[in-house]
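For reference, the chain that follows is the form predicted alone, supplied as C-alpha coordinates.
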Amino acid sequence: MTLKHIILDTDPGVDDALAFLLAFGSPELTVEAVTTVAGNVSQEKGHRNAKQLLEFLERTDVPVCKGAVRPLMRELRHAEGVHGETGLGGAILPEPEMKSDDRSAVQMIHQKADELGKELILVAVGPLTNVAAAVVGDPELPSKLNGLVIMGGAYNLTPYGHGNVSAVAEFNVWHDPDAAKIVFNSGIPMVCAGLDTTTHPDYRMGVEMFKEIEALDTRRSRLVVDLCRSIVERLKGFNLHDPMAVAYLVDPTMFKTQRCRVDVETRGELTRGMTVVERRHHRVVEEEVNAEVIVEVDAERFHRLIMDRVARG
(Lines of atoms letter the chains of each structure in order from A and count residues from 1; the text may use other names and numbers.)
(Lines give C-alpha, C1' and ligand atoms only; values in the text may rest on other atoms or scores of the structure.)
(Ligands and ions follow the chains in the order given, each with its own letter.)
Protein backbone atom coordinates (compact mmCIF):
# COMPACT_ATOMS: atom_id res chain seq x y z
CA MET A 1 0.00 0.00 0.00
CA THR A 2 1.38 3.36 -1.06
CA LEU A 3 0.82 5.98 1.61
CA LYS A 4 -0.70 9.23 0.33
CA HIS A 5 0.37 12.43 2.07
CA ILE A 6 -2.38 15.04 2.12
CA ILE A 7 -3.18 18.51 3.39
CA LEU A 8 -6.88 18.78 4.22
CA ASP A 9 -8.13 22.27 3.37
CA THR A 10 -11.57 22.66 4.88
CA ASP A 11 -14.39 24.93 6.10
CA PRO A 12 -15.99 22.68 8.77
CA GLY A 13 -19.03 22.17 8.08
CA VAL A 14 -21.09 19.02 8.79
CA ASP A 15 -19.93 17.07 5.74
CA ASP A 16 -16.40 18.39 6.34
CA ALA A 17 -16.56 16.76 9.77
CA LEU A 18 -17.42 13.42 8.16
CA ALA A 19 -14.49 13.95 5.78
CA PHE A 20 -12.26 14.39 8.86
CA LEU A 21 -13.46 11.09 10.27
CA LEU A 22 -12.82 9.34 6.95
CA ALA A 23 -9.39 10.87 6.36
CA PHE A 24 -8.11 10.10 9.85
CA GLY A 25 -9.74 6.67 9.80
CA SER A 26 -8.01 5.58 6.59
CA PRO A 27 -4.57 3.95 6.82
CA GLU A 28 -3.99 4.78 3.15
CA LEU A 29 -3.73 8.47 4.06
CA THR A 30 -1.49 10.50 6.32
CA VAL A 31 -2.74 14.00 7.05
CA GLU A 32 0.26 16.33 7.13
CA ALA A 33 -1.79 19.38 8.17
CA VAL A 34 -5.28 20.81 8.34
CA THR A 35 -5.79 24.28 6.87
CA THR A 36 -9.02 26.19 7.37
CA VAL A 37 -10.87 28.59 5.10
CA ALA A 38 -13.98 30.71 5.45
CA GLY A 39 -16.98 29.18 3.73
CA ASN A 40 -19.71 27.17 5.43
CA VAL A 41 -18.94 29.27 8.51
CA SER A 42 -16.52 32.05 9.35
CA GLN A 43 -12.80 31.36 9.59
CA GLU A 44 -13.03 31.71 13.37
CA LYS A 45 -15.81 29.13 13.72
CA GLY A 46 -14.37 26.74 11.16
CA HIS A 47 -10.92 26.85 12.73
CA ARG A 48 -12.38 26.13 16.16
CA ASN A 49 -14.39 23.25 14.68
CA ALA A 50 -11.26 21.79 13.09
CA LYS A 51 -9.45 21.81 16.44
CA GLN A 52 -12.48 20.28 18.18
CA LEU A 53 -12.54 17.46 15.63
CA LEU A 54 -8.80 16.84 15.96
CA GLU A 55 -9.17 16.64 19.72
CA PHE A 56 -12.13 14.26 19.36
CA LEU A 57 -9.93 12.06 17.16
CA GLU A 58 -6.98 12.42 19.57
CA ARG A 59 -4.84 13.79 16.74
CA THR A 60 -3.56 17.00 18.28
CA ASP A 61 -0.17 16.16 16.74
CA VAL A 62 -1.47 17.39 13.39
CA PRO A 63 -0.85 21.11 12.80
CA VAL A 64 -3.94 23.22 12.09
CA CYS A 65 -3.39 26.52 10.30
CA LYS A 66 -5.60 29.53 9.73
CA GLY A 67 -6.33 30.57 6.17
CA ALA A 68 -8.49 33.07 4.35
CA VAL A 69 -11.14 34.95 6.31
CA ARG A 70 -13.06 35.95 3.15
CA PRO A 71 -13.08 35.31 -0.60
CA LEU A 72 -10.38 36.94 -2.71
CA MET A 73 -12.58 39.72 -4.10
CA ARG A 74 -16.02 39.32 -2.51
CA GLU A 75 -17.84 39.42 0.79
CA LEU A 76 -18.21 36.35 2.99
CA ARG A 77 -21.51 34.50 2.49
CA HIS A 78 -21.71 31.60 4.97
CA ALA A 79 -24.04 28.58 4.97
CA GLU A 80 -25.03 28.40 8.63
CA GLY A 81 -28.64 27.88 7.56
CA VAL A 82 -27.56 24.40 6.43
CA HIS A 83 -24.78 23.56 8.88
CA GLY A 84 -26.15 25.18 12.02
CA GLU A 85 -24.93 28.16 13.99
CA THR A 86 -21.66 26.50 15.02
CA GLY A 87 -21.20 24.68 11.70
CA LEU A 88 -21.41 21.23 13.28
CA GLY A 89 -25.17 20.68 13.20
CA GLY A 90 -26.41 19.46 16.56
CA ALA A 91 -23.03 18.15 17.72
CA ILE A 92 -21.61 19.66 20.89
CA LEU A 93 -17.90 19.23 21.45
CA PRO A 94 -15.72 20.70 24.24
CA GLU A 95 -13.99 23.99 23.60
CA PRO A 96 -10.62 23.08 22.09
CA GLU A 97 -7.42 23.34 24.08
CA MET A 98 -4.90 22.68 21.31
CA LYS A 99 -3.02 25.65 19.90
CA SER A 100 -3.12 26.74 16.31
CA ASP A 101 0.07 26.42 14.29
CA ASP A 102 1.92 29.71 13.83
CA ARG A 103 2.11 29.19 10.07
CA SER A 104 -0.65 30.40 7.79
CA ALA A 105 -2.47 28.00 5.50
CA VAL A 106 -0.50 29.28 2.51
CA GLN A 107 2.82 28.99 4.35
CA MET A 108 1.99 25.41 5.33
CA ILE A 109 1.04 24.46 1.76
CA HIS A 110 4.27 25.97 0.41
CA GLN A 111 6.43 24.33 3.08
CA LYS A 112 4.94 20.87 2.67
CA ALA A 113 5.10 21.14 -1.13
CA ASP A 114 8.81 21.93 -0.88
CA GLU A 115 9.36 19.07 1.59
CA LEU A 116 7.25 16.37 -0.03
CA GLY A 117 6.96 17.40 -3.67
CA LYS A 118 5.17 14.78 -5.75
CA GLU A 119 4.26 12.86 -2.60
CA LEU A 120 1.84 15.64 -1.55
CA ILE A 121 -1.81 15.86 -2.57
CA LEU A 122 -4.01 18.79 -1.61
CA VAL A 123 -7.58 17.92 -0.65
CA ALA A 124 -9.82 20.99 -0.73
CA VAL A 125 -13.36 20.47 0.51
CA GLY A 126 -14.23 24.13 0.96
CA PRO A 127 -13.89 27.24 -1.18
CA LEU A 128 -10.58 27.36 -3.06
CA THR A 129 -9.34 30.65 -1.58
CA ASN A 130 -6.33 29.17 0.23
CA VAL A 131 -5.28 27.06 -2.75
CA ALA A 132 -5.53 30.02 -5.12
CA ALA A 133 -3.48 32.20 -2.77
CA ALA A 134 -0.86 29.46 -2.58
CA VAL A 135 -0.69 29.28 -6.38
CA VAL A 136 -0.37 33.06 -6.71
CA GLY A 137 2.32 33.06 -4.03
CA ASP A 138 4.32 30.32 -5.77
CA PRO A 139 3.59 29.92 -9.49
CA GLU A 140 5.74 26.74 -9.45
CA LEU A 141 3.40 25.06 -6.95
CA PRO A 142 1.28 23.24 -9.58
CA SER A 143 4.36 21.44 -10.92
CA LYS A 144 5.56 20.50 -7.43
CA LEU A 145 2.41 18.68 -6.30
CA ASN A 146 1.10 15.22 -7.07
CA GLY A 147 -2.32 16.81 -7.54
CA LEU A 148 -5.47 18.29 -6.05
CA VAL A 149 -8.78 16.66 -5.17
CA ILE A 150 -11.70 19.02 -4.57
CA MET A 151 -15.30 18.88 -3.56
CA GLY A 152 -16.78 21.52 -5.77
CA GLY A 153 -18.62 22.31 -8.95
CA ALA A 154 -21.75 21.29 -10.84
CA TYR A 155 -20.75 20.07 -14.28
CA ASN A 156 -24.04 18.95 -15.86
CA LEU A 157 -22.44 15.64 -16.82
CA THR A 158 -25.17 13.67 -15.03
CA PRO A 159 -28.84 14.50 -14.41
CA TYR A 160 -27.83 15.72 -10.93
CA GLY A 161 -25.12 18.14 -12.05
CA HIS A 162 -27.06 21.34 -11.46
CA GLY A 163 -26.42 23.96 -8.78
CA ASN A 164 -27.35 24.06 -5.11
CA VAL A 165 -26.80 27.75 -4.31
CA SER A 166 -28.14 28.86 -7.70
CA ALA A 167 -29.53 27.12 -10.73
CA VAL A 168 -26.04 26.41 -12.06
CA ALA A 169 -23.50 26.89 -9.25
CA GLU A 170 -22.27 24.75 -6.37
CA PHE A 171 -21.56 26.54 -3.07
CA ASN A 172 -17.77 26.11 -2.76
CA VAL A 173 -17.08 27.43 -6.26
CA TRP A 174 -19.81 30.09 -6.02
CA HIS A 175 -18.44 31.35 -2.70
CA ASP A 176 -15.12 32.32 -4.30
CA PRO A 177 -15.35 31.94 -8.08
CA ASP A 178 -12.26 34.12 -8.62
CA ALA A 179 -10.18 31.68 -6.58
CA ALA A 180 -11.73 28.70 -8.35
CA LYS A 181 -10.90 30.20 -11.75
CA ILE A 182 -7.26 30.63 -10.74
CA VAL A 183 -7.04 27.05 -9.52
CA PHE A 184 -8.78 25.45 -12.51
CA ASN A 185 -6.44 27.32 -14.85
CA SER A 186 -3.28 26.77 -12.77
CA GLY A 187 -2.16 23.49 -14.27
CA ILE A 188 -2.58 21.47 -11.06
CA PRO A 189 -3.82 17.97 -11.94
CA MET A 190 -7.37 18.00 -10.51
CA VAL A 191 -10.03 15.47 -9.64
CA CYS A 192 -13.43 16.98 -8.85
CA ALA A 193 -16.18 15.46 -6.74
CA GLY A 194 -19.11 17.68 -7.68
CA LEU A 195 -22.86 17.73 -7.35
CA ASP A 196 -23.12 15.44 -10.38
CA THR A 197 -22.53 12.52 -8.01
CA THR A 198 -22.69 13.88 -4.45
CA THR A 199 -26.41 14.62 -4.83
CA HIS A 200 -27.22 11.40 -6.71
CA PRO A 201 -29.88 9.61 -4.64
CA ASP A 202 -28.03 6.29 -4.90
CA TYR A 203 -24.88 7.71 -3.32
CA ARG A 204 -26.24 9.79 -0.44
CA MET A 205 -26.83 8.72 3.16
CA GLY A 206 -30.47 7.66 3.19
CA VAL A 207 -32.72 7.42 6.24
CA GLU A 208 -32.10 3.68 6.49
CA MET A 209 -28.33 4.16 6.52
CA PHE A 210 -28.68 6.91 9.12
CA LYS A 211 -30.71 4.60 11.36
CA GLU A 212 -28.05 1.91 10.94
CA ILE A 213 -25.43 4.38 12.17
CA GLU A 214 -27.69 5.46 15.02
CA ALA A 215 -28.07 1.84 16.14
CA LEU A 216 -24.31 1.47 16.59
CA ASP A 217 -24.56 3.78 19.65
CA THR A 218 -20.82 4.36 20.06
CA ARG A 219 -18.97 7.58 20.86
CA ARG A 220 -18.06 7.96 17.20
CA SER A 221 -21.45 7.04 15.74
CA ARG A 222 -23.21 9.37 18.17
CA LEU A 223 -21.08 12.23 16.82
CA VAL A 224 -22.11 11.35 13.26
CA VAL A 225 -25.76 11.21 14.29
CA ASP A 226 -25.58 14.55 16.09
CA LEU A 227 -23.87 16.12 13.08
CA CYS A 228 -26.37 14.85 10.53
CA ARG A 229 -29.71 14.42 12.30
CA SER A 230 -31.31 17.78 11.52
CA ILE A 231 -30.39 17.59 7.83
CA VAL A 232 -31.53 13.96 7.51
CA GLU A 233 -34.85 14.81 9.14
CA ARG A 234 -35.35 17.88 6.96
CA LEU A 235 -34.18 16.44 3.63
CA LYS A 236 -34.87 12.71 4.14
CA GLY A 237 -31.18 11.99 3.75
CA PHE A 238 -27.73 13.53 3.69
CA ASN A 239 -25.50 14.27 0.71
CA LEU A 240 -21.99 12.96 1.38
CA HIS A 241 -20.26 15.81 -0.46
CA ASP A 242 -16.87 16.13 1.23
CA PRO A 243 -16.46 12.46 2.21
CA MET A 244 -16.72 11.58 -1.48
CA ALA A 245 -13.63 13.65 -2.28
CA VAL A 246 -11.66 11.91 0.47
CA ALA A 247 -13.04 8.51 -0.58
CA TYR A 248 -11.60 9.05 -4.06
CA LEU A 249 -8.14 9.22 -2.53
CA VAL A 250 -8.75 6.18 -0.35
CA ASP A 251 -9.89 3.99 -3.26
CA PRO A 252 -10.11 5.57 -6.72
CA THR A 253 -11.22 2.24 -8.23
CA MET A 254 -14.72 2.93 -6.84
CA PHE A 255 -15.10 5.87 -9.20
CA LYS A 256 -15.46 6.59 -12.89
CA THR A 257 -14.23 9.99 -14.06
CA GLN A 258 -14.53 12.03 -17.22
CA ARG A 259 -11.67 14.17 -18.47
CA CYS A 260 -12.84 17.71 -19.21
CA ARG A 261 -11.87 21.25 -19.99
CA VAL A 262 -13.49 23.34 -17.24
CA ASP A 263 -13.57 27.08 -16.68
CA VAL A 264 -15.36 29.14 -14.04
CA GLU A 265 -17.80 32.00 -14.60
CA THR A 266 -16.96 34.95 -12.36
CA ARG A 267 -19.07 37.80 -13.74
CA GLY A 268 -22.47 36.46 -14.76
CA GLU A 269 -25.44 37.94 -12.92
CA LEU A 270 -27.22 34.57 -12.98
CA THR A 271 -24.22 32.29 -13.50
CA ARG A 272 -21.62 33.34 -10.90
CA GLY A 273 -19.63 30.26 -9.92
CA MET A 274 -20.82 28.10 -12.80
CA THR A 275 -18.28 25.42 -13.73
CA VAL A 276 -18.46 25.54 -17.52
CA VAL A 277 -17.50 22.33 -19.32
CA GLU A 278 -16.36 22.63 -22.93
CA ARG A 279 -18.65 20.23 -24.80
CA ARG A 280 -17.56 20.96 -28.35
CA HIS A 281 -15.34 17.94 -28.80
CA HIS A 282 -13.59 19.41 -31.80
CA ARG A 283 -12.51 22.37 -29.64
CA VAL A 284 -10.84 20.33 -26.89
CA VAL A 285 -7.34 18.95 -27.34
CA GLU A 286 -5.56 16.83 -24.76
CA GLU A 287 -3.34 19.73 -23.69
CA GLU A 288 -6.41 21.77 -22.71
CA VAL A 289 -7.98 19.14 -20.42
CA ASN A 290 -7.61 20.46 -16.87
CA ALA A 291 -9.85 18.29 -14.68
CA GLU A 292 -11.20 14.82 -14.12
CA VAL A 293 -14.80 14.98 -12.93
CA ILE A 294 -16.35 12.07 -11.05
CA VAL A 295 -19.42 10.88 -12.94
CA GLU A 296 -20.12 7.46 -11.44
CA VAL A 297 -19.64 5.77 -8.06
CA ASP A 298 -19.86 2.18 -6.88
CA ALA A 299 -22.60 2.91 -4.36
CA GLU A 300 -22.26 -0.33 -2.39
CA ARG A 301 -18.51 0.03 -1.87
CA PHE A 302 -18.79 3.76 -1.13
CA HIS A 303 -21.47 3.24 1.51
CA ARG A 304 -19.50 0.38 3.04
CA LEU A 305 -16.46 2.65 3.30
CA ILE A 306 -18.54 5.34 5.04
CA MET A 307 -19.96 2.80 7.49
CA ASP A 308 -16.59 1.21 8.23
CA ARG A 309 -14.36 4.28 8.35
CA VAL A 310 -16.70 7.14 9.34
CA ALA A 311 -19.35 5.54 11.54
CA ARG A 312 -17.49 2.59 13.05
CA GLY A 313 -13.94 3.94 12.84
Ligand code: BDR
Given for the second form:
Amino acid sequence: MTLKHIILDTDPGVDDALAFLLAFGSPELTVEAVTTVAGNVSQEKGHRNAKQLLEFLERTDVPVCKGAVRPLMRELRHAEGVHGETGLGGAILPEPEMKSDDRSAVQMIHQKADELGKELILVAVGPLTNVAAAVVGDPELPSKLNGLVIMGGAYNLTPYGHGNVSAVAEFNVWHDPDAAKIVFNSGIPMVCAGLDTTTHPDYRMGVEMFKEIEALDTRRSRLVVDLCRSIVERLKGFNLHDPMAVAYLVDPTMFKTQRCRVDVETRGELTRGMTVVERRHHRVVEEEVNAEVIVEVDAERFHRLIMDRVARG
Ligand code: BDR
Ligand code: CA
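Moving on from the form predicted alone, please list the structure of the form predicted in complex with the named molecule.
Every component of the complex follows; first up is the chain already shown.
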Protein backbone atom coordinates (compact mmCIF):
# COMPACT_ATOMS: atom_id res chain seq x y z
CA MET A 1 0.00 0.00 0.00
CA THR A 2 1.40 3.41 -0.95
CA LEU A 3 0.92 5.91 1.79
CA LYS A 4 -0.76 9.12 0.67
CA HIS A 5 0.58 12.29 2.25
CA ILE A 6 -2.13 14.90 2.67
CA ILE A 7 -2.71 18.38 4.02
CA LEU A 8 -6.27 18.75 5.28
CA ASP A 9 -7.52 22.28 4.60
CA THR A 10 -10.76 22.74 6.49
CA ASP A 11 -13.36 25.02 8.09
CA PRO A 12 -14.65 22.81 10.93
CA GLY A 13 -17.76 22.36 10.64
CA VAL A 14 -19.63 19.20 11.67
CA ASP A 15 -18.99 17.24 8.49
CA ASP A 16 -15.41 18.52 8.50
CA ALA A 17 -15.12 16.90 11.93
CA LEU A 18 -16.22 13.57 10.43
CA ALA A 19 -13.58 14.08 7.73
CA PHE A 20 -10.97 14.41 10.53
CA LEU A 21 -12.15 11.14 12.07
CA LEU A 22 -11.93 9.39 8.69
CA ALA A 23 -8.56 10.86 7.70
CA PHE A 24 -6.90 10.10 11.03
CA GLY A 25 -8.59 6.69 11.20
CA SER A 26 -7.23 5.59 7.82
CA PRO A 27 -3.83 3.88 7.62
CA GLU A 28 -3.72 4.67 3.87
CA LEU A 29 -3.26 8.36 4.69
CA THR A 30 -0.74 10.34 6.61
CA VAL A 31 -1.87 13.84 7.56
CA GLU A 32 1.14 16.13 7.28
CA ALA A 33 -0.70 19.22 8.54
CA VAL A 34 -4.12 20.69 9.14
CA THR A 35 -4.75 24.19 7.79
CA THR A 36 -7.85 26.16 8.66
CA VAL A 37 -9.89 28.64 6.67
CA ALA A 38 -12.88 30.87 7.37
CA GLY A 39 -16.10 29.32 6.08
CA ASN A 40 -18.70 27.51 8.13
CA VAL A 41 -17.49 29.58 11.09
CA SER A 42 -14.82 32.25 11.58
CA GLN A 43 -11.16 31.35 11.16
CA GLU A 44 -10.77 31.71 14.91
CA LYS A 45 -13.59 29.33 15.82
CA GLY A 46 -12.70 26.84 13.09
CA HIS A 47 -9.06 26.83 14.20
CA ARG A 48 -10.07 26.18 17.79
CA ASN A 49 -12.32 23.36 16.60
CA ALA A 50 -9.45 21.84 14.62
CA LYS A 51 -7.27 21.83 17.75
CA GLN A 52 -10.07 20.31 19.82
CA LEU A 53 -10.47 17.55 17.25
CA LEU A 54 -6.71 16.87 17.14
CA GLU A 55 -6.66 16.67 20.94
CA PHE A 56 -9.67 14.34 20.92
CA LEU A 57 -7.77 12.13 18.45
CA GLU A 58 -4.55 12.43 20.49
CA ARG A 59 -2.77 13.75 17.40
CA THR A 60 -1.28 16.96 18.74
CA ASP A 61 1.91 15.98 16.90
CA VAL A 62 0.27 17.20 13.68
CA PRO A 63 0.89 20.91 12.96
CA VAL A 64 -2.21 23.06 12.76
CA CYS A 65 -1.86 26.35 10.88
CA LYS A 66 -4.06 29.41 10.64
CA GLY A 67 -5.24 30.45 7.21
CA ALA A 68 -7.48 33.04 5.60
CA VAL A 69 -9.80 35.01 7.86
CA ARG A 70 -12.05 36.02 4.98
CA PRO A 71 -12.64 35.34 1.28
CA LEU A 72 -10.28 36.98 -1.23
CA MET A 73 -12.74 39.68 -2.29
CA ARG A 74 -16.15 38.99 -0.75
CA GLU A 75 -17.77 39.77 2.55
CA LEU A 76 -17.70 37.12 5.28
CA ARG A 77 -20.80 34.93 5.56
CA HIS A 78 -20.81 31.90 7.85
CA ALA A 79 -23.09 28.86 8.11
CA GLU A 80 -23.61 28.73 11.87
CA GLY A 81 -27.30 28.10 11.27
CA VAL A 82 -26.28 24.65 9.99
CA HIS A 83 -23.20 23.88 12.07
CA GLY A 84 -24.23 25.42 15.38
CA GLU A 85 -22.78 28.38 17.19
CA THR A 86 -19.40 26.77 17.84
CA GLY A 87 -19.32 25.00 14.47
CA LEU A 88 -19.33 21.54 16.06
CA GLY A 89 -23.08 21.07 16.47
CA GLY A 90 -23.92 19.82 19.95
CA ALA A 91 -20.42 18.45 20.66
CA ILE A 92 -18.68 19.89 23.68
CA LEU A 93 -14.94 19.36 23.76
CA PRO A 94 -12.43 20.72 26.29
CA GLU A 95 -10.76 24.09 25.68
CA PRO A 96 -7.73 23.15 23.56
CA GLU A 97 -4.23 23.39 24.98
CA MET A 98 -2.14 22.64 21.90
CA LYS A 99 -0.28 25.49 20.23
CA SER A 100 -0.85 26.60 16.67
CA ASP A 101 2.09 26.15 14.31
CA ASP A 102 3.96 29.41 13.66
CA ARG A 103 3.65 28.97 9.92
CA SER A 104 0.58 30.25 8.06
CA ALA A 105 -1.55 27.84 6.03
CA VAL A 106 0.05 29.11 2.82
CA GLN A 107 3.59 28.78 4.20
CA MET A 108 2.83 25.23 5.29
CA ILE A 109 1.43 24.28 1.87
CA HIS A 110 4.49 25.76 0.15
CA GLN A 111 6.92 24.09 2.50
CA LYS A 112 5.32 20.65 2.30
CA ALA A 113 5.07 20.91 -1.50
CA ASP A 114 8.80 21.64 -1.65
CA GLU A 115 9.59 18.82 0.77
CA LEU A 116 7.24 16.16 -0.58
CA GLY A 117 6.49 17.34 -4.13
CA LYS A 118 4.61 14.70 -6.11
CA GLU A 119 3.91 12.83 -2.88
CA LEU A 120 1.66 15.60 -1.58
CA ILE A 121 -2.10 15.75 -2.05
CA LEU A 122 -4.15 18.70 -0.80
CA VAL A 123 -7.58 17.88 0.54
CA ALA A 124 -9.69 21.02 0.72
CA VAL A 125 -13.07 20.65 2.39
CA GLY A 126 -13.80 24.32 2.98
CA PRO A 127 -13.74 27.44 0.81
CA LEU A 128 -10.68 27.47 -1.48
CA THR A 129 -9.15 30.72 -0.15
CA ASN A 130 -5.97 29.14 1.27
CA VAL A 131 -5.37 26.99 -1.79
CA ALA A 132 -5.84 29.96 -4.14
CA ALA A 133 -3.47 32.09 -2.05
CA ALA A 134 -0.92 29.27 -2.17
CA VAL A 135 -1.23 29.08 -5.97
CA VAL A 136 -0.86 32.84 -6.37
CA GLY A 137 2.14 32.83 -4.03
CA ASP A 138 3.92 30.07 -5.94
CA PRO A 139 2.92 29.71 -9.59
CA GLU A 140 4.96 26.47 -9.72
CA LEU A 141 2.79 24.89 -7.03
CA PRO A 142 0.33 23.18 -9.43
CA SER A 143 3.13 21.23 -11.09
CA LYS A 144 4.75 20.31 -7.77
CA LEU A 145 1.68 18.63 -6.27
CA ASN A 146 0.31 15.17 -6.84
CA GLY A 147 -3.18 16.64 -6.83
CA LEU A 148 -6.09 18.22 -5.02
CA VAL A 149 -9.31 16.63 -3.80
CA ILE A 150 -12.06 19.04 -2.86
CA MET A 151 -15.50 18.97 -1.39
CA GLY A 152 -17.15 21.64 -3.44
CA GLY A 153 -19.39 22.45 -6.34
CA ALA A 154 -22.73 21.41 -7.80
CA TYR A 155 -22.25 20.12 -11.31
CA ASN A 156 -25.71 19.20 -12.50
CA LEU A 157 -24.41 15.76 -13.49
CA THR A 158 -26.94 13.89 -11.33
CA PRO A 159 -30.46 14.91 -10.30
CA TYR A 160 -28.97 16.13 -7.00
CA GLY A 161 -26.34 18.40 -8.53
CA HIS A 162 -28.15 21.64 -7.78
CA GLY A 163 -27.09 24.24 -5.21
CA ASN A 164 -27.49 24.30 -1.45
CA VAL A 165 -26.66 27.92 -0.59
CA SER A 166 -28.49 29.17 -3.68
CA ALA A 167 -30.39 27.47 -6.49
CA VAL A 168 -27.17 26.76 -8.36
CA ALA A 169 -24.23 27.16 -5.96
CA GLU A 170 -22.61 24.97 -3.34
CA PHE A 171 -21.46 26.68 -0.11
CA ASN A 172 -17.66 26.25 -0.34
CA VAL A 173 -17.43 27.55 -3.91
CA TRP A 174 -20.06 30.24 -3.29
CA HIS A 175 -18.26 31.49 -0.17
CA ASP A 176 -15.13 32.40 -2.13
CA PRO A 177 -15.90 32.11 -5.85
CA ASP A 178 -12.83 34.14 -6.82
CA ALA A 179 -10.57 31.69 -5.02
CA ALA A 180 -12.40 28.74 -6.58
CA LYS A 181 -11.96 30.24 -10.04
CA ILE A 182 -8.21 30.57 -9.48
CA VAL A 183 -7.95 26.99 -8.27
CA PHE A 184 -10.08 25.44 -11.04
CA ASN A 185 -7.96 27.28 -13.61
CA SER A 186 -4.62 26.60 -11.92
CA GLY A 187 -3.76 23.33 -13.61
CA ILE A 188 -3.70 21.31 -10.37
CA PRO A 189 -5.16 17.88 -11.13
CA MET A 190 -8.46 17.97 -9.22
CA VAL A 191 -11.06 15.50 -8.06
CA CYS A 192 -14.33 17.03 -6.86
CA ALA A 193 -16.84 15.58 -4.43
CA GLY A 194 -19.79 17.88 -5.07
CA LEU A 195 -23.44 17.99 -4.13
CA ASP A 196 -24.26 15.68 -7.09
CA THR A 197 -23.25 12.78 -4.88
CA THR A 198 -22.93 14.15 -1.33
CA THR A 199 -26.68 14.96 -1.22
CA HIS A 200 -27.76 11.83 -3.10
CA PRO A 201 -30.26 10.07 -0.80
CA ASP A 202 -28.51 6.70 -1.28
CA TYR A 203 -25.17 8.04 -0.05
CA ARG A 204 -26.26 10.07 2.99
CA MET A 205 -26.16 8.93 6.59
CA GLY A 206 -29.79 7.97 7.04
CA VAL A 207 -31.66 7.85 10.34
CA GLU A 208 -31.09 4.08 10.60
CA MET A 209 -27.34 4.49 10.24
CA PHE A 210 -27.38 7.28 12.80
CA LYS A 211 -29.20 4.99 15.26
CA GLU A 212 -26.64 2.26 14.61
CA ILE A 213 -23.88 4.72 15.50
CA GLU A 214 -25.78 5.84 18.60
CA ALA A 215 -26.07 2.22 19.76
CA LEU A 216 -22.26 1.80 19.72
CA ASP A 217 -22.10 4.16 22.70
CA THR A 218 -18.33 4.66 22.73
CA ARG A 219 -16.35 7.85 23.30
CA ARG A 220 -15.91 8.18 19.53
CA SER A 221 -19.46 7.32 18.50
CA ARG A 222 -20.83 9.73 21.11
CA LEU A 223 -18.81 12.51 19.48
CA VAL A 224 -20.29 11.62 16.07
CA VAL A 225 -23.79 11.59 17.56
CA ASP A 226 -23.30 14.96 19.27
CA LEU A 227 -21.94 16.45 16.06
CA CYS A 228 -24.75 15.18 13.85
CA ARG A 229 -27.89 14.88 15.98
CA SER A 230 -29.53 18.24 15.33
CA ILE A 231 -29.00 17.96 11.55
CA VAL A 232 -30.22 14.36 11.48
CA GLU A 233 -33.35 15.37 13.37
CA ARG A 234 -34.01 18.38 11.18
CA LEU A 235 -33.18 16.87 7.79
CA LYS A 236 -33.95 13.19 8.49
CA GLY A 237 -30.36 12.33 7.70
CA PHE A 238 -26.91 13.82 7.29
CA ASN A 239 -25.04 14.59 4.07
CA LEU A 240 -21.55 13.14 4.27
CA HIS A 241 -20.02 16.00 2.26
CA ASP A 242 -16.47 16.32 3.57
CA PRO A 243 -15.91 12.67 4.49
CA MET A 244 -16.68 11.79 0.87
CA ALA A 245 -13.65 13.78 -0.34
CA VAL A 246 -11.42 11.94 2.15
CA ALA A 247 -13.04 8.58 1.29
CA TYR A 248 -12.07 9.11 -2.35
CA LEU A 249 -8.42 9.11 -1.32
CA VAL A 250 -8.80 6.16 0.99
CA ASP A 251 -10.33 4.01 -1.74
CA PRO A 252 -10.91 5.57 -5.18
CA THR A 253 -12.28 2.27 -6.48
CA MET A 254 -15.58 3.00 -4.69
CA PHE A 255 -16.21 5.96 -6.98
CA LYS A 256 -17.03 6.71 -10.60
CA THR A 257 -15.87 10.06 -11.89
CA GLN A 258 -16.52 12.10 -15.00
CA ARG A 259 -13.76 14.11 -16.62
CA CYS A 260 -15.00 17.65 -17.21
CA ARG A 261 -14.11 21.20 -18.10
CA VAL A 262 -15.37 23.25 -15.15
CA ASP A 263 -15.30 27.00 -14.62
CA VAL A 264 -16.68 29.14 -11.81
CA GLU A 265 -19.18 31.98 -12.13
CA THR A 266 -18.03 34.95 -10.07
CA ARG A 267 -20.20 37.76 -11.39
CA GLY A 268 -23.72 36.47 -11.99
CA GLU A 269 -26.64 38.13 -10.27
CA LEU A 270 -28.23 34.76 -9.46
CA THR A 271 -25.33 32.47 -10.20
CA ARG A 272 -22.45 33.51 -7.93
CA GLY A 273 -20.34 30.43 -7.21
CA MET A 274 -21.97 28.23 -9.81
CA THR A 275 -19.63 25.51 -11.10
CA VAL A 276 -20.31 25.56 -14.83
CA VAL A 277 -19.60 22.32 -16.69
CA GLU A 278 -19.01 22.45 -20.43
CA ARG A 279 -21.65 20.03 -21.72
CA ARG A 280 -21.16 20.61 -25.43
CA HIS A 281 -19.08 17.50 -25.98
CA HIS A 282 -17.71 18.63 -29.32
CA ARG A 283 -16.23 21.64 -27.48
CA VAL A 284 -14.30 19.74 -24.81
CA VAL A 285 -10.82 18.86 -25.90
CA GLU A 286 -8.76 16.61 -23.69
CA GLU A 287 -6.25 19.37 -22.85
CA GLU A 288 -9.08 21.50 -21.47
CA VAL A 289 -10.33 18.93 -18.98
CA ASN A 290 -9.51 20.34 -15.54
CA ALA A 291 -11.50 18.24 -13.09
CA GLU A 292 -12.78 14.78 -12.36
CA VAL A 293 -16.18 15.04 -10.75
CA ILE A 294 -17.54 12.17 -8.68
CA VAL A 295 -20.82 11.00 -10.22
CA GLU A 296 -21.43 7.63 -8.59
CA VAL A 297 -20.56 5.98 -5.28
CA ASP A 298 -20.68 2.36 -4.15
CA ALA A 299 -23.11 3.16 -1.35
CA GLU A 300 -22.59 -0.06 0.57
CA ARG A 301 -18.81 0.19 0.67
CA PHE A 302 -18.92 3.92 1.43
CA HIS A 303 -21.28 3.41 4.35
CA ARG A 304 -19.19 0.52 5.64
CA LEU A 305 -16.11 2.76 5.54
CA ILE A 306 -17.94 5.46 7.49
CA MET A 307 -19.13 2.97 10.10
CA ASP A 308 -15.71 1.32 10.45
CA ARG A 309 -13.44 4.34 10.33
CA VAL A 310 -15.57 7.28 11.48
CA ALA A 311 -17.94 5.73 14.01
CA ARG A 312 -15.95 2.72 15.29
CA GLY A 313 -12.45 4.05 14.60
C1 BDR B 1 -19.87 22.13 2.35
O2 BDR B 1 -20.17 23.36 3.03
C3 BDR B 1 -19.98 23.21 4.41
O4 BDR B 1 -21.09 23.67 5.09
C5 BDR B 1 -19.68 21.76 4.68
O6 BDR B 1 -18.71 21.63 5.71
C7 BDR B 1 -19.17 21.24 3.36
O8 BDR B 1 -17.77 21.41 3.25
C9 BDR B 1 -21.16 21.57 1.78
O10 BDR B 1 -21.73 22.48 0.88
CA1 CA C 1 -16.36 21.97 5.22
